[in-house]
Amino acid sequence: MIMLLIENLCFRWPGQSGWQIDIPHFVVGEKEKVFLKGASGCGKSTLLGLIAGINTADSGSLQIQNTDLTMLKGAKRDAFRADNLGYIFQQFNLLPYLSVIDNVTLPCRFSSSRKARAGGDVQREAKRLLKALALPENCLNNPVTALSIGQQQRVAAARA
């Protein structure tokens, strides 16, 4: 099954002459690995941006499950990433006024299938990652502005 594919991907910032995104064809598998690599600023964010439906592409085709990203409107786009992406931030856009609990469990408000996937028990589901991702328990209803920046990395981690 092809988990993504792109064609004739391109993609500019306002503003920019060339093409900071330009990809005739790619392909990724079920259970292929990726690793992508770059000299800073060569695009591997915002390609990333791009599969992710954060951002949108000039010109081709950007598919993920048979759905194409390029043909959905900005809140079709929103809703089909929280139900079948999970994506971390470079800055974590992690919600300062919300707890550490209640940023994991944030995207199961918005999309039933992630709920499902939790098996209907969010909050243990939540839990029981943050524990593999070794956050200390007696920090879960903490602010997250309480955290380190590497516990900030996992709560986004476990969000994701």
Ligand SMILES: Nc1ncnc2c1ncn2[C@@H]1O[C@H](COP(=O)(O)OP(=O)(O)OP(=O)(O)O)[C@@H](O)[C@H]1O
Given for the second form:
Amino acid sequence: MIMLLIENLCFRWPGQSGWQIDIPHFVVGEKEKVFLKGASGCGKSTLLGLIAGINTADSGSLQIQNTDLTMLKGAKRDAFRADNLGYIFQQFNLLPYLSVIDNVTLPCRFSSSRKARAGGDVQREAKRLLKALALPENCLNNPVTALSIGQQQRVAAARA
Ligand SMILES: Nc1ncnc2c1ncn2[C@@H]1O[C@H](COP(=O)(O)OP(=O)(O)OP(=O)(O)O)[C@@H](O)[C@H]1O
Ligand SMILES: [Mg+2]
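Switching forms now, from the form predicted alone to the form predicted in complex with the ligand, please provide the structure.
The next block holds the full complex; its first chain is the one shown before.
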């Protein structure tokens, strides 16, 4: 029995260029276990959000057993999830209304000794840490909520 059937599924986050998800065909059978592996930011959580009915596809179909989630409207998708799916979310603890760089430099506003340890130039030290942690340079002034969870965890590491 087919548990999950994906056909031509495409999804793009607002403000991003290109598809974050573009899957021509993917099937998971009953009792099959799947390990999803990929670099941080490649789209794993986005795909899980689509399977859970939290994100809505731009095109294509995603069927769980015989229900096509892309055909269900909000409340019905929520009900379907409540009935049929379990989901463990990733965690993060950044301030959602601040940019990436402002999240990293924030503790220096509360502590002059921390600021001093940053070598005087807090912005420059924050950029150095974020670069060392492989955060894309073009995301530093974006809100942290526009990053993947793993990217957000690395912002939290830079802040720490
Ligand atoms: N809310 C959002 N708004 C805009 N872009 C987003 C949003 N969430 C994720 N993205 C972008 O979509 C891409 C995929 O993100 P996703 O969270 O699916 O990655 P992931 O594979 O789960 O990464 P990780 O291993 O770090 O958790 C990333 O490049 C990210 O910048
Ligand atoms: Mg993720």
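Think of the rigid core as the biggest set of C-alphas that the two forms share within 1.5 Å after superposition. Residue numbers count along the first chain shown, from 1. Note that the coordinates shown come from a computational prediction; the quantities given were computed from them, not determined experimentally.
- Residue 56: CA moves less than 2 Å between the two forms after rigid-core fitting.
- A displacement of 2 angstroms or greater separates the C-alpha positions of residue 132 between the two forms, with the rigid core held in common.
- If you fit the rigid core between the two forms, you'll see the Cα of residue 20 move by less than 2 angstroms.
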